[in-house]
Amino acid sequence: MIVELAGGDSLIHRLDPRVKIVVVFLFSVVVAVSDRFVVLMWALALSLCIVLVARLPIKELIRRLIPVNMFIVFLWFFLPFTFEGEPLFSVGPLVGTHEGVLYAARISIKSNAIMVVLIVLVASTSILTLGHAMHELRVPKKIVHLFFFTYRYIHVIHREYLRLVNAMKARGFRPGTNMHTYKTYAYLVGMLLVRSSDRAERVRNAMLCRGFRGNLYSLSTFSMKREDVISLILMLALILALGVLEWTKMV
């Protein structure tokens, strides 16, 4: 869980919560558009810097890496046979081109150097101060709502899927390739959908009837220290740095 990062007490966990979204959201959109290889292998070199900073243990964040991966390994396994371009290697009937593979390449770096700032900087900070954070950079309030209604249900609705799973298997439910699994498959979603709407309806009901009115309150207050000010400060001359770098090709 994200909580787990959240307790150390080095300068990334000190900072400010509201200086730690802002630096992820540039960083982020900077990296994204960027194409050049030296940009992004600085990126992602400036992203390990944050995990040497932070002190985050290292296999743990590895953990939280590999979905991402796994996923990239996909791409891997399509682009550079899709992608059209110069050939550059064949697998039988299928030629992978010199265009298709620095594509990979380009997203393997780009989404391994924003997860990693990403799971830095926020999972640095407890749920419920990063989205007061949020509340108070003024982001919407519904975006905030449905950030902590999201981390509140998604438990409850994985444990709401483990029983209806557990009782299809108590039914001799035996998943295979055929008409019959996807049908159940499919009422299990169905029902999954149906039991979230029903409690999403009664937790409403309970709010309003404890005087909710679409404001969430804090008892904590945020205030910028001078180490938070140098850090948004050094942080802001990085980004602006690899953007420069993209744009005007000086390297």
Partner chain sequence: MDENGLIINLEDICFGYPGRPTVLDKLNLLFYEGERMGLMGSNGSGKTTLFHIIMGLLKPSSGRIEIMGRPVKEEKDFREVRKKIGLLFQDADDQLFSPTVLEDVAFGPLNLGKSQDEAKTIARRTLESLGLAGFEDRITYKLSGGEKRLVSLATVLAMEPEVLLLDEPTTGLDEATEKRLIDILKGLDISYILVSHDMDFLKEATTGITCMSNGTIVLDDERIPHTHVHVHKHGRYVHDHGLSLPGKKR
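Positions refer to the first chain, counted from 1. Model, not experiment: these values are computed from the prediction. Note that the rigid core is defined as the largest set of C-alphas that superpose within 1.5 Å between two forms. Compared with the form predicted in complex with its partner chain:
Once both forms are fitted on their core, a CA shift of 2 Å or more is seen for residue 182 between these two forms.
Once both forms are overlaid on the rigid core, the distance between the two CA positions of residue 69 between these two forms is under 2 angstroms. Comparing the forms between these two forms, the C-alpha position of residue 210 differs by 2 angstroms or more, with the core used for superposition.
Right, the form predicted alone is done; let's see the coordinates for the form predicted in complex with its partner chain.
Just the single chain follows, nothing else.
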């Protein structure tokens, strides 16, 4: 379930959410297309500096990085052996290549650097503010609506899921590796889909009753303060520096 970390108070928490979104977006794009290790290492260092400034609990940060790194572990199993190049080591008949290892390392650093800044963004801003900031940044209305509704109803659907699971347990259901289990889970997922769609219909009706004509209005207003402008310029300069480092092959 979503646990918000928006509680803390630091420079990053106070920053205008629009600044944060723009910076995270540009940072992610530049890091994703970079290939040089020196750039990637600087990017990772920069993202860790941001974590320090935001004073996030490190434990929580690591916990949230685990799912991404599960994928990356799989990459390390396959990439070194499927890439053509200079042999580096061998496991039985399989030969790991130099290029393959480098490639896997690049992906690991890139995705961790990007995930860390994303986690800081989400952890230092309430979902609500994030949505409104997206709206202010002219993100299409429908995406912002989807974002809000997902946040609002994921809890309701989760509760419905728990209710169904409990009802199954109460009648002695124990999952195993058999047809009965698969069928039951299929029913569970199907039932959740049907219920969600019914729910969506009722929510729409309730909104129509209150005069909904396709517009959601935001009640919050944002204003850029001096520290927002300074942070924005600083971060843009650093991202630009990363970009220059990548494309001019300096250092």
